[in-house]
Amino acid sequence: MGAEVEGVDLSRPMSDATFNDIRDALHRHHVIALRGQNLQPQAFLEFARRLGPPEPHVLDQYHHATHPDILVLSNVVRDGKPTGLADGGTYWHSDYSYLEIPARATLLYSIEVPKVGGDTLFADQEQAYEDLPDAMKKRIDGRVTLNVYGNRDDLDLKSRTCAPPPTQQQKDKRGAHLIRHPLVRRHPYSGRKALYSVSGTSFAIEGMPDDEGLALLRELAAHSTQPRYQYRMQYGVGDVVIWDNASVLHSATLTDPADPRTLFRITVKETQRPVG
């Protein structure tokens, strides 16, 4: 997991067989990276539109101002006021696993690079998947779980989440309600199965036990994200950072509020519902 593609210029023109190339990359390392880009947002904006869609994020109070496709991830503040989302996530989770329709890829383009930390860590959710015994596996394939924005198992809408919660108006204009999943996803390029959302969003399994089904996740979430399948990525300034929702867990590590970090980001979502 994880991979550099070198030789490419994104504010460039790109040949469909060069596209295709960092396409096939990401399915196959789940994680790369093209370093020291120079990109304006509408560049950045037209490259991440060729992987799929692009889905703004709920919280629209962080949209870039000319461009809300992009999210604007940053602990810098001006005026007392925050520039960005400063909690970009930082509990393991795959990105948009709270929508009837999730992420395909996640597009992270740095711009400020604080001195220390500001890392994104990745755990490999297909080898999680492939490593588990065979009892487990017939266990947990066809099971379905249910999602909510911002869970990390805690239902309670003042203590689940650091980032701010969205209102109302914002569940119902992304609808970000309560949304099944497959616990086991077959991937839709390469169909190689992987588990899916065991941490983030999801707070219980269809038909088991409220406590059962929560009992599981967190043993799936505690084996998928062990060090053995992790990755770090590390950002310098002009960096592309691209994932593969449907084949990795990710986590962002924060950062000295005095030591700026400014990204944006780019989702884009997949075409149809997951399929287990």
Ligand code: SIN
Given for the second form:
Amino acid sequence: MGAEVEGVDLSRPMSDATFNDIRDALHRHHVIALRGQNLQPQAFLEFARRLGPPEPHVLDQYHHATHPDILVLSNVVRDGKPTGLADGGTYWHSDYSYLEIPARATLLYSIEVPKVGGDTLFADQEQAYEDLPDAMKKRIDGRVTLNVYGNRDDLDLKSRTCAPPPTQQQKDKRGAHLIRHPLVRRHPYSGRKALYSVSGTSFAIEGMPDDEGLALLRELAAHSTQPRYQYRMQYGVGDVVIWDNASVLHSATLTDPADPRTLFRITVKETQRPVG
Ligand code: SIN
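Please could you give me the other form, the form predicted in complex with this ligand, since above is the form predicted on its own?
After this comes the whole thing, all chains and molecules, with the earlier chain placed first.
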């Protein structure tokens, strides 16, 4: 998992052949980085659109001022006002797994890199599934998880690793009902099986007592986020990272709030619901 793509300037027009190579690298390696780019928001968006339709984040107060499909992730506070979402996604999750049609890919473009830390962690959910004992595969294949926006393992609103809650109006716009997803899903392109959303938004397993389902999800998450399944993305200014939400979990890491970190994020959606 994890590869760097070299020799591509995302600010310039791109042939279908080059785009297809990038897309294939994403499907093969799950997480790819294109370092040292110099992108205007529009160019970033045009490239992202080739991967799928962008879906603006539910927390619309952090949308980019002129390009609302871009979410600003930042710990910088200017004139007493946050310039972006700070500490977003500091727990293992798959983007938009609380929506019926979740995220296909997420792209980050690094604007400001802190002196210390600020990495993003990824965990390979295909390999983690592959390595499970057959008895466990049999136990979980065909199971359905119930998902809702949030970090099921930290609901304390004062904690930095709690998901910042949407307002009632934002909830009404996006729907706040439980979303069913396969616990083991097939990749929409490769067909490979992966654990899906075993951490983050999944609160229960359909047809299992709540405590038993949650305990099983936590056991699977502990397995699938072990260091041996992880890749750590360390940013330089201008780096673009793209990940495949069907095959990885990811987690931001907490940084010193006084050490500026800013990234632009675009999330593009799948074209259909995940299948098991
Ligand atoms: C995210 O979960 O999209 C944020 C990742 C990061 O800030 O490193």
